[in-house]
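Next up is one chain by itself, shown in structure tokens, the form predicted on its own.
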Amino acid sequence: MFTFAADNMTTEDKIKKTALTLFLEKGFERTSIREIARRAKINIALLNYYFRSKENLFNSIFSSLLGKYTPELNSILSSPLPLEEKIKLYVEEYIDILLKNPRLTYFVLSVLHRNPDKITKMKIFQSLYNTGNFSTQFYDEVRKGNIKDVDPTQFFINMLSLITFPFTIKQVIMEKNKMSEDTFKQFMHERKQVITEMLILTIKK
């Protein structure tokens, strides 16, 4: 997920790193501050100087991973283009972030999992799925007679389903159908296409 080279990689990003591994393999509340130190070979001083707070800690890891991508895909969706054509590039855009962070779905539902109150009133998270343009642009759409009446809350969690469940029973997919990794990447960049039109065909007259 952080992708740091070893000798360029600072104490602030090995905690990080660490601390991400122990949050998806353990969970953010059985995960402890002493052992993500012990984990990642420093002192709990040395922790405490940096993030004061595992929740400090939590936060900086979750605003580094969809600090990143949030500018992308708002940029997308606030975008002028077509509606057809917004919704191509997003499938796209988001698609290729989970492939190149194929750890990031797991973090986000893991932490959904555990407490929902703590991902959603983040800054962060909200500018992720902030999609009033895509609305307002969606209903005028509708109104012009050009798309079907459909909601576009339930268009858009759609859109975001048929992205993400795939990378959540990724190991489920390689397995019964012997894929490699590669295998699976190819898969997924195929899929593009195919959500993109799955999608058009639900809104078209």
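Numbering follows the first chain given and starts at 1. Keep in mind that this is a model prediction, so the values were computed, not measured. What changes on going to the form predicted together with the DNA:
- Hinge residue for the rigid-part rotation between the two forms, picked from Met179, Ile76, Lys100, Ile61: Ile61.
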Second form
Number of protein chains: 2
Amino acid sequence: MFTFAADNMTTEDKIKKTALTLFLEKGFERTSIREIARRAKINIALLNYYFRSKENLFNSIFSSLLGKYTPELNSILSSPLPLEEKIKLYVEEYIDILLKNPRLTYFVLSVLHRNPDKITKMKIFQSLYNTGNFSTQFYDEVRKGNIKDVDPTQFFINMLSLITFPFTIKQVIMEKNKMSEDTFKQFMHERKQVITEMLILTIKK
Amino acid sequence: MFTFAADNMTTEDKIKKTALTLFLEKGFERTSIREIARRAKINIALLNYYFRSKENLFNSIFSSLLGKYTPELNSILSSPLPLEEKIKLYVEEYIDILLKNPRLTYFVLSVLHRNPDKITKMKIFQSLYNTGNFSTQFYDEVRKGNIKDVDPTQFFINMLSLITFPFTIKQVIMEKNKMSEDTFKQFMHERKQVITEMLILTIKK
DNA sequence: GTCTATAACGGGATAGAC
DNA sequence: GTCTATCCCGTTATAGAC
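Based on the form predicted on its own presented above, generate the structure block for the form predicted together with the DNA.
Full assembly next; the chain just shown is listed first.
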């Protein structure tokens, strides 16, 4: 039985690291705290000493995970760059993040569907779908006549869909197109340009 | 406690109908056969008499559900229609299906992630991502010089992403844009045209 | 086919010693 | 902080009567 955590980590970090791997791999329900404890080489009592409950442990992990990536993405969206530049950077950065964490999208979706009510309460979701400055800029460009009159909401959802969805069906894509892990990565790298061009095409006059 | 099934249905159908509603709403793991039995007004033993196990019940439901919708979609893709017409019809039909079953996309994704290995074995998945004839036609049009030289795989994934992904984050979209159920439906109807135009734009010379 | 009762197990959480 | 032992619960599944 191999473990995910090095021995020189603090107990708390060992638990979090092990739990994250298992949650990503098997989802919340199918991951038992017994297995987390076993793999982290501690016992259940200790896990509950640090996190009080499985749910708590999960929330703690979930927040740190998203907190790690959303700031970069949001800083792109709220930067003073021109629209096209922004789109290009956002697509590239987002895909790079997901290439490093292919299960992240489904992970977030599963949280969304497990806690359909808590969405508003969880601040972290706000940052995942943050169009504030972007929409304003979009409207400005439309008003100035620089781009086509496209609904920013539709546009933003197009962008999100094109970037993230392929990762949720990664297995199917690989299977159907006989791709290896490396081929899939290559495919997603090529996709950066495909998506960017596509998005810009829809707004260019 | 209300139930999902009418009294004049056969016991087997009552179970399937009730189970489907619960699986869609709460997912496989969080749905207990106790609750299915309670809502279907039968007892657990009877459920296991008909389906032998929860897993079995699920598979049975899953196959019937997908079998209900995939034929229409595939018949569009393999029809002798011109490419643009095909795309338009596919987008419209798919969105209409998902408007009637908003949870369907996530449902399929959850199966995908719960049984990452079984994908190939389950024939039903084949039909969900079936590009056979479509890809051929696509290549033909490229060869004839009628459309741009675009990778059919990228194109098909674009199409799938744009159609299905919004339904997996329906709650977030509604929340963020202060939409009601009806507004969301309206939004998705408008989306048919948005997506179709977008896709055609990317291949038109 | 349908029921009651119960087996057999695994889950999360906690008490209390060290 | 860390452990062992245990509680209590819900889960799926089955045996056996009707």
